[in-house]
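The chain that follows stands alone, in the form predicted alone, written as structure tokens.
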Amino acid sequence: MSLSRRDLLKKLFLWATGGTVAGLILGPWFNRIAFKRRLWQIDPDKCTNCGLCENACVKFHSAVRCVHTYAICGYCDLCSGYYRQGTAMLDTAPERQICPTGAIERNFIENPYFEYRINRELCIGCGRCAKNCEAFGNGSLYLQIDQEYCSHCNQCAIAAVCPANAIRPTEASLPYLLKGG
């Protein structure tokens, strides 16, 4: 059976239209599956806490958040990731805290120990706390991409500007990249 030119063009048009519609309907579903396999994460052993994460992310508030590894924290009264350098008094006054948004919450446990928690809603990923914790402490505060805030871009805008090449796609089955891991 031979097709006329007109019938062939009709079939090609219908096939192309059907493929486009199927792509529009199924495309987002396939993208979600693909992004669940690979996630952008920061390698904390490579991160230099340069501060670019705060503004390079495509999100209004960066998807990067500070995380705290309790297992290596000293729970000190004088936390270099919490207080500014040269602080005369150890209290929770905002001018003494290194975090510009007050995202690090400090709770007294027993003398001289305090518990430090990160309020994810307030953290903007500036890296000031992580930088000081690395320079004067044990590095228990560091930056990581919070997958609940991440848009799962095909090419992470932060990774494109990261001077240390610390941001890379990883398998979604892996937990967050941990310090020293």
Contents of the next structure:
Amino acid sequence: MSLSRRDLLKKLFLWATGGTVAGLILGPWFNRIAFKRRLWQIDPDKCTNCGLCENACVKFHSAVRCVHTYAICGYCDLCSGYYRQGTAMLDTAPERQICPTGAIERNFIENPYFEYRINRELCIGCGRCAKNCEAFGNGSLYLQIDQEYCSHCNQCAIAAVCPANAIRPTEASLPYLLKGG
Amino acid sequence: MRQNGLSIYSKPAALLISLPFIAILVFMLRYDPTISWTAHTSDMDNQPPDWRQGSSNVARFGSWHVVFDVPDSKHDIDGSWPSFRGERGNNIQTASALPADFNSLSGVRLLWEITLGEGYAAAAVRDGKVYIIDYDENAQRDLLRCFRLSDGRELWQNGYQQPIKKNHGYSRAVPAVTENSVVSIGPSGHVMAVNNTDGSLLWGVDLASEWNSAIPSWYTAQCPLVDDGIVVVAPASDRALMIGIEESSGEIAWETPNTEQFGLSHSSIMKATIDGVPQYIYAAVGGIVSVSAKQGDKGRLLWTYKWNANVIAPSPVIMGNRIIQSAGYGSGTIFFDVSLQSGNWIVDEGIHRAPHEGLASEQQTPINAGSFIIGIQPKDAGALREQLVAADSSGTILWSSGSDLRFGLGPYLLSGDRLLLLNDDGTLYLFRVNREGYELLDSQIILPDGRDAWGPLALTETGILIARDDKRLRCYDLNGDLP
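Could you please show the structure of the form predicted together with the partner chain, as a counterpart to the form predicted alone just displayed?
Below: every chain and molecule of the assembly, starting with the one above.
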């Protein structure tokens, strides 16, 4: 069967148009099913705040950060995640703080409540605050991989050394594993 | 052209070459890399000065007093657990409270339940009545409430306005009931004595405004001690370390100066007799102190032992001449001996054990069971964290409940060789314990969906158990044989 040049071009145009439309419609769906994007995240129920995250990450400044779930926090004057053990004076003097970089900002709200905020630029993910908060407080401070800083490596270097197997892939639609949520 | 072997351009050239180095040197000397830094100082949290001194409002004791019209009970129940840690202050009820074959909790029967303001204050029981200090959130009022043991009907309440904000609950202490009165300490340090029959006010003392006490974080949990008609409390302020108040009149019977400037803790005063001398022992912030309880010598400071633990909730445990004091937040436990030699008190150096090195307790007071001590290890106790343990008098662990049996900050008490332990979630555990080991006999949820069930248990010699979580008080007949 012979095909004229005009018909050939017409068929090619129709196939190209149809393919493009189908790609636009089915592409995102197919991408979601076949190439589901996975992100690495720390399971706070498994994490022991051992501190390995700080140096095991391939990034010079680890992608791990401390996060604070305010709904769990006690807003205490004496915060076990902020102060070193045995601290008598409760103020913001650096020598009393657990955080080696001063990444936790403490603010008086009203008697007797204080708010504790994490400065993401300063936090190095060492987990010292989270460890103490878990041991003596409500566990409202804990570690998460900050997806903004994460390189999304195929194999997470922190997961490879995590003694508690606390780091696992999570769907991109659920980038954080937050307590109480 | 050459001059003495050097080009005439040598000097300018050397000067030219050295100029950049000089410029760098000048720049380095003038450059301050810290110019953009901000000093991290002690005043960056905007806390107002002296906010911890608390309210300057003096409580109007007796401003709220209600006696309820309640019909007589058909079946009165007797029983006693008259103060913090029971009649003898050791958290041990007589073995008769539970039958010899009490090995199961399946027969426990709920007698009644009442709703409370959020807190950890627990009940005292005497002559068929239950007393508890509560906080009415809506009215912002401390309330000493009295209930009938048999059916939980409220008989009276006496309170005073005290606006405070929730800080991990409100009320914390256990009242002390005597033949005539009930003495309570509210979360903000208000010591109040009322008639135990109708709740009418006898007297009140405000530790913060009258004795300059600095109320600790999360309010005070100190439970009053009534000894021989004297209410013994520790203001631990610049005015006094410990005071004795006449139970009947509220007059100050004696006071002990606070020479070491120790602070108020959550611990309670324990009475003990060491080398024949009765004394009141208290774990203040800064150290453990002893004050004479001997007639004619009451209020005299006998000895002190300095220890820097900033949050102390457990009370001192006394085993003969040995004092055992635990504290939370990683402080661990100290063990030291005191003795009276030639009229002088000798306090030895003692030993300190970190939580992972031996017996420790964060909140509850361990029990001296005679030849061993029972306690629950805190979360920072390494492999033994949150396990029920037995230890000897130097804190060496004799046995532990194992990794499958871990508990929180809940209370526990002994009756004979039976240990009743309430976990944070409201599950009651029954153990048989001795120095050699333990046997888990049974467990039962007695506070369904319980949360922070930390208030001390009360167990009467008639087998009535009173337990609470953060918002409920429940009364159980353990033997299930009451009418």
